[in-house]
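Take a look at this single chain in structure tokens; it is the form predicted on its own.
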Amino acid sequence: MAKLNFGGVEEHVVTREEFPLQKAQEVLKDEVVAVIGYGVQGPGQALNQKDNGINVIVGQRKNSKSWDKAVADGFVPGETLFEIEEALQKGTIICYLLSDAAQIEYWSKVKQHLTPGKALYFSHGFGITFNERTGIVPPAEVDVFLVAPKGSGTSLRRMFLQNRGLNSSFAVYQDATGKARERVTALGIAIGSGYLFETDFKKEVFSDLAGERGTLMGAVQGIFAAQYDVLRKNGHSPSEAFNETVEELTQSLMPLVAENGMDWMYANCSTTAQRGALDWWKRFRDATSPLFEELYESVAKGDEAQRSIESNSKPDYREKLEVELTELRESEMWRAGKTVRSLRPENN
């Protein structure tokens, strides 16, 4: 394992130098890999792997649209892709990329498929960690370990056809064969990991729910509104509240902070942005702390999966987020936001 120093902070990970796609391969030269659901993570994932020679199936409802995307994609009914039973048994390593309330319901079938020295591999820690609430407890004779993408199943088949590695932690919950850390080592690998950096479930599911709710989604949205409305109150107009709030930000800073950091961000800007910038953003720090505090609490209690539970089980669930994900779509910042994306240069 490679070996980095963060400020005094040693951390081992896992390198596609040290651990080539050529050892993945020969690691899983017998293993049927069977990726159950193909929403969200389950594409990129089996698309990766596919093209990386490693012999993956899909198993999805047939007459779903799932099933349909998968056949476009190049899976073939009855020899790489598979009713969600028929797969199950097929599959030595079971990759469950199911959403967690579908990885809820059909748990009573996968278990029934977890025959000695199969493996059961996630992408997130929330079945295993909650399981007091989700009742996902595996046979004590399987390997149960996760690789979680540090992002969407879109970046990472986009960044693997670019090339490029999205990285991602592992973990190992359960290690029955003696081979799991191999196992789940050469999948990371072998689905496109940048590099690979070890937690457990627990924290992997902490720091995930928590990033999500906080700076990668809710947060962020949170301030772009914030910041939007008090342009507009103020008689800025839509284009200019959005280009300042968003278009700005996404289009020509964080790829800055992406290439070098935000110090270097800083550095490219002139004197009066790095001024403000530093004057203002451990006021921002100290506002939001409390508030990153009370999340993190939520988290941890709980609380916040038995929402998801609750809220993702009911069976209206999907008309429900469309009515919200509506009501972000149809806000003048996110309508402003269509126009100015419709005008980039790439578009026209």
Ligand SMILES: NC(=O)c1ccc[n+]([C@@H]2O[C@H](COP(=O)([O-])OP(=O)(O)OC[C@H]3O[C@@H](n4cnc5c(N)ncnc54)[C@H](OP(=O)(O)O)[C@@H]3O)[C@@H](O)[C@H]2O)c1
The other form holds:
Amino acid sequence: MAKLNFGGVEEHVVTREEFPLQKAQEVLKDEVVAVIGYGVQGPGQALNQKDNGINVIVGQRKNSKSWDKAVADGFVPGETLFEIEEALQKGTIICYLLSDAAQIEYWSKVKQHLTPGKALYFSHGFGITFNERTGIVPPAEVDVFLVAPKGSGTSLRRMFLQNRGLNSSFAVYQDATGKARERVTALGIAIGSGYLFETDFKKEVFSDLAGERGTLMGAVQGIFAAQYDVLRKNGHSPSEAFNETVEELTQSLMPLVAENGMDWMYANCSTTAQRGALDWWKRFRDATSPLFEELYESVAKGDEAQRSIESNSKPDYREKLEVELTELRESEMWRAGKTVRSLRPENN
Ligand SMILES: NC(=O)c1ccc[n+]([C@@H]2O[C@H](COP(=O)([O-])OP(=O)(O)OC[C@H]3O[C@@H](n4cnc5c(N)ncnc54)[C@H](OP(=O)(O)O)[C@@H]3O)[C@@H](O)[C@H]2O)c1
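Go ahead and give the structure of the form predicted in complex with this ligand, now that the form predicted on its own is out.
Below is the whole assembly, all chains and molecules, this chain first.
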């Protein structure tokens, strides 16, 4: 593993140079990798593995759009696409990629098929870390590990097709065969990870739950909404408020941050903008810090997991989510966004 220095802290990272695809293919040559669930991660991980020459099958309930999608993506019913139970029986490595709530529901079936020597693979530390709530306690004779791509399954696939890799975390929870580490590393490479960062199940799930509720999704919408509302209250038009809150950020500034960091983005803005940003960022940090502390505590206590289990286990959870997503979509800010986006050349 390569040793890299992260701001003075040394970490180990697995690279594709030291663990090339050929090595992954060799490690997995006698395995049947059963990807259970064809939602968002399932397609990305299954297709990338298939294209990487891994013996992969998909387990998905029938009479579902996800089944149809698997067929459209080239998985053949009865050959490489099966009902969940059949795939569980055939797989030697079970990639458990049902939604976190469905994983609880299906656990008793999965457990029956976890015969000694098999491996149970997750893309999230959720089920294991919160096993007092999920009931997911694997038998001692199987390997248990995770590879958690740090991004959507859609991005995992897109980046693979562009010959780029998405970064992933990996962790071993249980090494029954003595081969858990090489199996998980091989899978991490085979699904299309660029770099593999080592963690443990608890840290993966705590950081993931905090991150998505925080800057990645929750907090970002919160500060967008706050700034947009203030601009609107002060007489700015919807287009002006949207452009100054979202459009400039996503189209112009974030690509610069992604390329070379925040100071690089600042350096490419006017000195007026730089002066203001440098004066204000610490105030935003200080104002939001207590909220991030509260969020982390809620994650660490298991409250966020509990809420997610309760709401996503209800039969009408998809409909309820859709109501909330519609509310966002129909807010003035995002309606303004739709109009602004419609002006882009690719939409004309
Ligand atoms: N979304 C991401 O990009 C992402 C990123 C990193 C890690 N992860 C992790 O990857 C895992 C999979 O997440 P995901 O987002 O891909 O899940 P998802 O899109 O919600 O996938 C749902 C899958 O679970 C099936 N499913 C849901 N409820 C079911 C039920 N009651 N019975 C049988 N099947 C059911 C769905 O089948 P139907 O279509 O038939 O309902 C579909 O195949 C999770 O552990 C998640 O935390 C996800």
